[in-house]
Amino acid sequence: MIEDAIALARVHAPLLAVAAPIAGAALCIVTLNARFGWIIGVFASLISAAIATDLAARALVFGAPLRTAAEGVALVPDRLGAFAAGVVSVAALLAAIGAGARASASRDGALTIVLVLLSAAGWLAAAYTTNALVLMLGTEIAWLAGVGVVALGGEGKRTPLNAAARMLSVGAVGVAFSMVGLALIADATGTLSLSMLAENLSFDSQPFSVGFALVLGGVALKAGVAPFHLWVGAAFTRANAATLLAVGCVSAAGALLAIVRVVSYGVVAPEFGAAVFWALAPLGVACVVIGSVQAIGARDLRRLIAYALTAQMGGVMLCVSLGSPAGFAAGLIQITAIVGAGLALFGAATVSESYKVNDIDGLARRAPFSSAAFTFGAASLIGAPMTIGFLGRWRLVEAGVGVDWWWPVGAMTLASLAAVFYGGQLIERVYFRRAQEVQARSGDRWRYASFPALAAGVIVIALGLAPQALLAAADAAAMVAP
């Protein structure tokens, strides 16, 4: 009986993984109790993560056939989508624990938890579809939920609304790009099914390339890829835990993984493959340079971390620009490293009520677990050995050298050097400086909010020490065919 239920659940795994956070959000709306909603949100996220990671492990690590029920045109996953859903679902679970613990004591806590769950559901839907229109709809639902989290979760009265308005403006531009791009793709190929593109190579490549470029531009705006990160500074200047974890980690991961999936299908057109390199490679370099400079000059801890992660996104763009399975696999590992470092750093940053960089001076004496999370996350940003950040950089070097493209390797070396400066500064402040004044801490709620940060830090180190399963999953996911 139990085995039959598990088998049935596995057949409908994509639908259940998306439905779980939606059902949790519906229950939260019915109750409108923030503390009870936090429990529901964590439980729904746990179910979703269990289903998604089980599907990813079976398909990518153990080599089981990826056979799921076709839920209409929407949820027919491929292997890359299974990998993406696994990463997003785990990030959403940790974000729900940390963000929900803080939101449960706020006035709009229940609604914040609802939006965090809807954001996760949107990104999971985008991961589990091979239909370009459904992918765009899932992305937009997740983005609008993230805008709501920013509007509710900021400090001050006007600042979060200004940030949300900026995000809406950027999102509107992204929607326009995506809609025009989808129209051009449909006109050139006669289909919006990404999985059908490899079977239909007789289309007009020019409108196809323009359409895909517009779709990529729309998603890149939502990922916060420099120089399209106009909303990042405003969103994170007064952000609270919910915004930092849900938008800074879950949404960033979902958008970056969407970029990888779109490009992996688009390179079936030879002309588009060349165009992808010349579009994404300079974008990756710009992302590394701009993000690193802004991180070095930041005085607010939230902005420093956000810009540092933006610089790391440049590595993903460089990986994807190679247009090869090795490049896609390296990009997937790099995204996993970004999520792990982001959860560790953003989660640890919420240990105090103030987010000035100098407020973490001597943090190791006051909060050893948060200090450990800071150290693990900063070490991964630097690309220190025995961390997943090092693994992502090494795979990029392998992929670049394999096709005799050395300058992407040089760009990532530059990113690592910059990360040594701002990442090393964080570690130095935490362990080797004395606090100038006693900082307020967030009391009992931090016991819950600290869990995702420390868990993410442990994952960063664990995957760096034993990366076999992650490498196997990334290599399998990079082979696009379902």
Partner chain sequence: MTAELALLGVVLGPLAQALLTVILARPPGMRDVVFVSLSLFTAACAWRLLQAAAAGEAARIALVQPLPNVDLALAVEPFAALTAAVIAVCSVLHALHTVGLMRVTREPAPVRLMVFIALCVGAVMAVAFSANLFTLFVANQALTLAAFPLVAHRGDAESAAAGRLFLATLLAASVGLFLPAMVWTYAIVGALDFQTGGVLAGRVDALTANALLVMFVVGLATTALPPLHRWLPAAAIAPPPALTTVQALAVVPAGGIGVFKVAAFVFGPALHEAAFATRSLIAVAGVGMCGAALIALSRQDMRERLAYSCIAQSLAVLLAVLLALPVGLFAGALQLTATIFASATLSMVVGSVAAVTTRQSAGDYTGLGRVMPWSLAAFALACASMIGMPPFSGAWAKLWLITGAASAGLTWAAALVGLAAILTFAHLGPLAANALAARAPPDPFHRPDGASIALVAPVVLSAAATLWLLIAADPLAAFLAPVWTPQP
Second form
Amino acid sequence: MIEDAIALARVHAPLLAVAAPIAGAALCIVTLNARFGWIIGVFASLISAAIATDLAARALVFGAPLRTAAEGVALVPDRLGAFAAGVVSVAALLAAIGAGARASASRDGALTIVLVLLSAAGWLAAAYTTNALVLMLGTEIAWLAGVGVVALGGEGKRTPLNAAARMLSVGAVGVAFSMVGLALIADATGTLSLSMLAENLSFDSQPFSVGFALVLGGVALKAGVAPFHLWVGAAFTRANAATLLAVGCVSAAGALLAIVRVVSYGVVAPEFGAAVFWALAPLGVACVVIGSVQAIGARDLRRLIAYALTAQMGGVMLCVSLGSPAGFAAGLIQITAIVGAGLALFGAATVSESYKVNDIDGLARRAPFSSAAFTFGAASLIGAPMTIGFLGRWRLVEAGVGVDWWWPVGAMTLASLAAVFYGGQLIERVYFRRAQEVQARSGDRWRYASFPALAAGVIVIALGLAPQALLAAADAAAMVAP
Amino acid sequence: MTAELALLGVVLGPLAQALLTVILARPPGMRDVVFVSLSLFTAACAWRLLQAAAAGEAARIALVQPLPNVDLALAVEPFAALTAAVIAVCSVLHALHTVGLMRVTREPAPVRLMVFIALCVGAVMAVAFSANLFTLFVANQALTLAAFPLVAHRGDAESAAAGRLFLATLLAASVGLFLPAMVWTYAIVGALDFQTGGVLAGRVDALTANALLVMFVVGLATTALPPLHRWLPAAAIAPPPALTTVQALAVVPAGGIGVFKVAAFVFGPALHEAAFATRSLIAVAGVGMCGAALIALSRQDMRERLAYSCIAQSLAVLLAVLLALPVGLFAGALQLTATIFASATLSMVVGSVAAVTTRQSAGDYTGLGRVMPWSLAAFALACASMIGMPPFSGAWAKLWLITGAASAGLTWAAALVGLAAILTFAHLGPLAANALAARAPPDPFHRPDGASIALVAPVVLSAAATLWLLIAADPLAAFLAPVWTPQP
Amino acid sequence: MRDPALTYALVALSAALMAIGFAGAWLASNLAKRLTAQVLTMLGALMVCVVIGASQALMLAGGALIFGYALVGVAVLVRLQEAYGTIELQEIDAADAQAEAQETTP
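Starting from the form predicted on its own, produce the coordinates for the form predicted together with the partner chain.
Expanding to the full complex; the earlier chain stays at the top.
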């Protein structure tokens, strides 16, 4: 009986993983009680995460087939999508716990949880589809939900509304790009199904490339890849936990993974492969440099973390621009590292209620759990050995050296050096500075809110110490069928 | 005890020492007993490993495997066993001295100092026994992080600046140069394990070998190779026990161990491919030695003078191992062990003197031997060893070094080593002679009863140890031979 | 059958609409005007799709997205007007800068 149910659920796994948060969101709207809504939200995310990680593990580690004989409405994912959904769903679960635990105390709590769930559902749908149109729709739904999360996340301050307006502008431009891009792709190839591209290569590659570039640009705007990250500083400076975790981590991961997938389908066209290289590699270097410089200059803690993650995104762009399975696998590892570090650092910043960089001076004495999360996250940002951040960079450099490609190696070395500066500063402040009088009273708030930060920190270290399963999954996911 | 267990003990011993020192911080007597006895335990483990290496036992433990084909692993080989044993013995003496010093100076936060001293010793043990480049890299990072609180211990603005310089230089060099070099090596070889005869031998062209060598050597900034040497004089602001740890026991020796391992086990004969880089680095090290010894002459603060003296000695190790000859490796190993003993003695004596008499300037040492005879006699012995006067161990090291340089056809390098020895004599010789021979200073002492036994015994024993190479040189050559003779 | 000249003219027209909207979304200081410009940009993009002859699904999705953006945009506008008492961007930015300055110098 139970086995049958599980088997049935596995057949429809992608659909269920997307539907669970949507159903949770609907239930939240019905009740409109923040605390109850949070419990529903966590439960829905848990179900979604369990299904998505089960699917990813079966498909990537144990080699089960992804195309099951499902009838009716079905999402048929690819291997990259299965990996992406696994990462996004786990991040969404942690974000739901962290966001809800704080949101339940605020005015718009229930609504925030609804939007966090919808955002997660959007990114999951984008991960599980191989149709470019559905991918765009999922992305846009997630983005709009994210804008809502930011707008509601004021915690009594009005600045986030301003940020939401900016995000909306950026998103609208992205939509325009994506729509034109999709129209061009459809016009050139006659289909919007990404998986069919490889079977139909006799198309005019110029409009196809332009279309692909536009779609990529639209998604890159949403990931917050520098220099398209105009909204990042404003959105995260005064943000609450929901914004930082759902938009700063889950959305960033979803968008980056979408970029990886779109590129992995695009490189089947040889000319496009070269174009991708010339478009993404300089973008990656620019992103690394801009993000690092901004992170070094930041005095606002949340902005510092956001820019540090932006710098890491440059690494993902470099990986992807390689256009090879090794590059995609390295990109997947780096995205996982970004999400892990982001959840740990943003989570710790919200739990310890730190806004300015010097708010964390001497935090180790008054908030040991947040400090541990800060340390793990910052160590991963630096790329310290035995963290997942190290693994990601190692894989990129290995992939780069493998094709005699030295300048991304240089860029990543620069990024690491910059990260030693700003990440090391975080750790130094937490452990070796004395707190000022004003801060001395705010300690660890031992609520559920600190769980996600600590869990993310532990994941960052655990995956760094025993990465075999993750490496195998990423390698399997990146084996893009030609 | 099996060798594997001893290997674990040598790294975990200091960790346990740190932990127990925190837990049993009160009463101070308990803390001190724990601190000293656990360093004895570490020394016992190191001794067991020395025997294992002498008997040709192979022991290797892998802790985790964070990358395919690369694990965090420790392994026994003769050079590691030798340096670890020397450091462990020295750290027992230093533990005793630290305990004595804490009682005299009433140092604020003694437990923090002791904990990080123990952690530094643990980290340098891991550096010594590292079985591959990755472990070496991780252990070096751990050592840097463990030594940082020692450098910044005083907590004032000057210490904080010194700490930042220390951290920034060492971390930036290792992340910016050593790490890329390591990845490059991995890309060429597919593994990072150390191997007698060098993993790169026959696998690299000249350009790659040159670039890799420079990246590895400069990346190991703990050698204090100019221009990345400023952290060492800056760290002289640390309290005496911390200073001994940085200069003599952990950080500077880790640099020597690192370059030795890279030269012997990563490059081996491939060093000949990197002739240009080798020559250039030897030139920089040789000139740096002379420059450091000259600057030391201009420094009146004893701690700074020792710091520059220490740079000169550390660069001698680098110069020796870069000669790409078995004789160079042997000279490097001798120089490293001789320096550890001599430099530990000197900085412990400087600590004792500062604690007992509050004197820190070289000019104030005149006649001190009349009131602190044992300590200053030890000081003089250690000075003689640093200079390279026979029959002290430093002399054998310098002799082999000059012979090696000459037989490699680098007469100028041999000349630089000789010049550096003369300059070292200039900044240490008259100082020691004056301290012993001049009349006692008239002004009263900070502590009229002089130094306690806990301050005197360690320095005397450690100075006595500078004589050991007189009898041990030949057996040592046989012991270390497997390092440069590839096994069939 | 499409007339190529007509198609080019229509694409150019739509692109111009997009460009006007884009410029407006970038330059307008009143947020209501900005929102209108954003919708214009997206409408221009939709027109490009129509002219190229994209699938109905794409057009439908595009229309729905434009509607969604307009809806969320209006909601944010209302909240901004409630919070700041204005929807002029300069005034809002000035208020934010002032609030931040007050925080840093207590």
